[in-house]
Structure formats: structure tokens, C-alpha cells
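In the form predicted on its own, a lone chain appears below as C-alpha cells.
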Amino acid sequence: MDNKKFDVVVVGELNVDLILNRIESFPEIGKEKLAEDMTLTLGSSSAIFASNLSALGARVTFLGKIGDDYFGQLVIDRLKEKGVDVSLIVRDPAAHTGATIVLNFQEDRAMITYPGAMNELTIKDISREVLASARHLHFSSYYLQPGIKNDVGKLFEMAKGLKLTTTFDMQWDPAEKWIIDYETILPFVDVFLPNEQELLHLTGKATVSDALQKISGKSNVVAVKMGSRGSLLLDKGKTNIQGPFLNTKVVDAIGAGDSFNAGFVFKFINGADLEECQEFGNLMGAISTTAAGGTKAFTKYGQIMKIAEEKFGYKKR
């Protein structure tokens, strides 16, 4: 173990999720629908990742912006409950904390997000000293952070210059334009973590193999999340398909991809080989689906591994 204060610094967006489950049907203009269940919880890809990674036992700090409001305090409280360091989070009294409304209907979902303070984070908010306090940098939700997205390449380049390892999950583009200078960013990313649809949209290709071929030469390791079909890992031209841990009683799939990221990075920073990282990522993604909201299944390492063994037959290595 080195003398770094943190294992991982997460730079990203912060918001709450208002989740409506067991709804009659999706909304229709001029009509009112009922939901039988509601959850207000910590949202955002970056925060779910940080929360679940901390619950696994990593030392995690978070750098982002929130408003000085009730939702902002909820974000702070939930991160602190999971052991995430919140000293770097900026509370901006001129902004409102973002919120996402999530409608879950059977196996489908629809979301609408108010970005709020997540628009305001810029590269000027991130110092070399902050990055140097950690061993690893994770950045998520490129398209939801207009204040910093054009400088993400600089962020990763700065991190690599400070000898950090790095991971990047670009997430979905709400505008569906998929404009990103990945040729500049990916050379400084140790592991790129898109899901299948995001990768296809990014590259404009019809198959994962063609998409990976297009970014080869720019990317290092790529781990592609494929939902109930598991994941695919590309490393030095070789691929490995890892089957899923299937949950037959899914509560919801919110945060499953972020939980995959948390499992993968947890093993990665602890020196595991990439295929073990991939398998553990699949496992954490499955565990996420056993409770609502993306973080409720993640308490402490021992309890998480108890779920892994009892529900998925996984034996600790």
C-alpha cells in the first residue's frame, strides 16, 4: 500500500433520483397515472459508483458540485453513510442540486433529468494536488457535464502524468449526437467502460466487434457491459466474454452498470487480473438488481458477499 490518502477520486455529476415503481403504464398527455411505490434516493452514475465502491472497502473521495439545498444535503448524507469522503464537494448557493425522475414499467424505464449544479463543474475546480491524493481517477457521465466535457482529455492526461490509473464511463447522450473526441481522451484511459448501446452509438457501427475495431489503436482496455448477456473485455486485441450472474427476481436495474464499474475498479485497484475484474463487475451489477435504486444492496463488504454467495453461488477468492 502506498501513502496516498485515497484509493479513488471520482469526478462527476451529483443528483437525486425520484423513482416510481409499479406504475400502471407510461404517462400520456392529459392523463394521470398511479404508481404503487416511490423511492427518493442518491442518484447519478458517478455517485452510485462512488457509494458502492466505498461499501466494498475502497477509500473514495468525490469531487463535484451541488446546490445549497435539501437535495444537496441528501446527496452529502447518503455518500457519508457509505463512507465516501465529501470534503471536495462544492455547495453552490447560486445553483440547485440536480434531480432525475425515473419511471419503471415492467422491464422498461423512462427518465427525465434536471441537471442543475452538475452543469457548473469545470476543469478549474480540479487541482493537481487533489488528483495526486489518490491512486485512481474515475470519470463518468460525459454528456451531462457541459462545463468540463471539453477538458476531459486534459483531466485524464493530468491524472496519467501524476501516475494515477484511470477509468472512464461516458454514459448515454441525452441529445443522441454522440460527439466526443475519443481519439484524444482514450489514450489516457486505462479501462474504458461503455455499455453495448453506447459503444455502438459512439462509433456508428452495427456490431460490437466493428465498434471495437474502430476504436482500436486509440483505446487501451475496453470492458463492454451487455446487461443480461454479461460483458465483453478487449485487451491487447484479445476478447473475453464473461457470462452473467442472472437474478430471476429483479427489483430494478438502476445503477447496475455503475455497480459493474464499482466491482471492476475494486478488483483493478487491488491488483487482480482483468478477467477477475470483469467477473466481479458482472457480479456487482447483478447484486445491484436485488434492491431498489442502485445503492441499497450495498452495505458492507461482508453483507455484499453474503448476497453474492446466497443468491448467485459466488465463492470469495
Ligand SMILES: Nc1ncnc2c1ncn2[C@@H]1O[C@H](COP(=O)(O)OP(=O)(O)OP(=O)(O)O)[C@@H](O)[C@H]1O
The other form holds:
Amino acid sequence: MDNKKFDVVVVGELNVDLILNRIESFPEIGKEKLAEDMTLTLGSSSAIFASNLSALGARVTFLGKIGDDYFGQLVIDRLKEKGVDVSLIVRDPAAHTGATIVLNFQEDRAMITYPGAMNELTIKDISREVLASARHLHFSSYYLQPGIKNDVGKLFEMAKGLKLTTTFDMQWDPAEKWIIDYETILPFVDVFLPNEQELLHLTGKATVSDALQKISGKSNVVAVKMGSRGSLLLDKGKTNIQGPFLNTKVVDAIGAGDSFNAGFVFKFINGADLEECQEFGNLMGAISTTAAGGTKAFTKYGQIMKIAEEKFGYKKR
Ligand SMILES: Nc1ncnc2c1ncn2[C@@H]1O[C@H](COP(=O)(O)OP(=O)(O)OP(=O)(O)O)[C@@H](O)[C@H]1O
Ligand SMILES: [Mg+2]
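Structure of the form predicted in complex with this ligand, given the form predicted on its own:
Following is the full complex, with the preceding chain placed first.
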């Protein structure tokens, strides 16, 4: 063990999700409708990742921005409950904590996000000391953070300079323009964690193998998430596809990708080989689909492994 205070520093966006379920019919302009069920919960991909990684047992700190308001307090409370260190979270009195309203209607959903304080995090909020307090940096949700987006290459370069290992999940681009300087970023990323669609959009290619070929001069390890088909790992020109721990009774897929990342990084920082990281990523992704939302299935390591064994027949290596 080294003398670092944290295993992982997560830099990312924070918000709450207000989820309305069992709505009479889809929203229509000028009409009021009733929902039979409502949940107000921790949202944002980076926060789900941090929570689940902490629940697995890693020492996780979070660096992000919220407003000095009620939703901000909710974010802090939920992260703390899962054991995430919140001392680096900045409360910006000039901003409101972001929120996503999720309207679930049968198999469909509509979402509206108010980014609020997510827009405000910049590279100036991140010091070398903070990065140096952890062994690993994870950055997520590139397109949701305009204040830091153009400095993400610098952030990863700084982390590598300080000998941290690094992972990056760029996530979906709501503008669907996919403008990202990946040539500057990826050389400093140890493991790039896109999903299949994101990788295809990023590269403008039609197949995963063409897409991987396109980034190959710049990327290191790449783990591509493929939903209910599992994941693909590319390491030193060799690809390895691992099928899923299939869940035929999916409650919802919210946070499956972030849980995959948490499982992968948990093994990675503990020195496991990449195939084991991939397998554990698949396993955590599958576990996430067994409960509503992105964090519910992740309480404590022992509990999580119990679900792994009972629902997916997983045996520890
Ligand atoms: N139905 C399922 N059964 C078992 N495992 C699943 C299922 N759906 C997803 N997974 C696991 O979760 C992983 C991540 O899911 P997915 O590919 O949907 O990520 P994502 O698109 O990044 O998700 P997110 O929307 O959370 O960002 C998959 O690689 C797979 O291992
Ligand atoms: Mg994702």
C-alpha cells in the first residue's frame, strides 16, 4: 500500500434526478397530467460511478461543482452515505445545482436537464495537490462540462505527470456534434471507456473495428460497452469480447455503464489483469440492471458479491 489519501479522484458533473413514473399519457403542451410515482435521487454519471466504486470498497473523493442550495445538499448527503469524500466539492453560491427531470412513460422516456453548476467547473478548480492525493483519476461526461472540456487533455497530462493511472468515459453528446480533441486526450488515458454508439459517433465510422483502427495511434487500452452483448477490450492490438452476465429481468439500464466503469476501475487499481477488470465491469453492469436507478443495487461489497453469486453464478477468482 502507498501513502496516498485516496485510491481514486473523480472529476465530473453532479446533479439530481427527479423521476416521474406511471404517467397517464405522454406530456402535451398546455395540458396537465398526473404521475402515480415519483423519486428524487442522486443523478449524474460521475456521481453514480463514484458511489458504486466507494460501495465496492475503494477510497473515493469527488471534485465537482454544485450550487449552495437544497439539491446541492442532497447530492452531498447521498455521496456521503456511500462513503465518498465530499471535501473537494465546490459550492458555488452564484450557481444552482443541476437537475434532470425524467418522464418515464411505458418503454419510453423524455428527459430535460438544467446543467446549472455543471457548466462552471474549470481547470483552475483542480490543483496538482488534489490530483496527487489519489492513485487514479477518472473523468466522465465531457460534453456536459463546457467549462473544463477544452482542458481535459491538460488534466490527464497533469495526472500522468504525477504518476496517476487514468480512465476516461466521454459519455453522450446531447448536441450530437461529437467535437472532441481526442488526439490530445487519449495518449494520457490508460483506459478509454466509451459505449459502442459513442465510439462510432466519435470516429465517424460504421463498425467498431474501423473505429478502433482510427484511434489506434493515440489510444492505449480501450474497453467498449455493448449493452446486453457485454463488452470488448482492445489491448496492444488484441481484442477480447466477453459476453454479459445476462439479466433477462432488467429493471432498468440506468447507470449500467457507470457501474461497468466502477467494476473495471475497482479491479484495475487493485492490480488485476485487464480481462479480469473487463469481467468485473460486465458483472457490475449486470448487477446495476437488477434494481431501479444506478446506485440501489450497490450497498456494501459483501452484499454486492452476494447478488453476483445468487443471480449470476459468479465465483470469485
Ligand atoms: N441486460 C443486461 N444484462 C446483463 N448485463 C448488461 C445488460 N445491459 C448492460 N449490461 C452490462 O453493463 C455494461 C454497460 O452497459 P451499457 O453498454 O448500456 O453502457 P452505457 O451505454 O455506457 O450505459 P450508461 O447509459 O449507463 O452510460 C455492458 O457492457 C454489460 O456488461
Ligand atoms: Mg455510458
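Computed from a predicted model, the values in this text were never measured in an experiment. Residue numbers count along the first chain shown, from 1. Take the two forms, superpose them, and find the largest set of C-alpha atoms that agree within 1.5 Å; that set is the rigid core.
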Under a superposition restricted to the rigid core, does K300 display a Cα displacement of 2 angstroms or more between the two forms?
no
Following rigid core alignment, is the displacement of the E309 C-alpha between the two forms equal to or greater than 2 angstroms?
no
Superposed on the rigid core, does the Cα of G271 end up 2 angstroms or more away between the two forms?
no
What does the CA of M38 shift by between the two forms after fitting on the core? Give it in Å to one decimal.
2.5
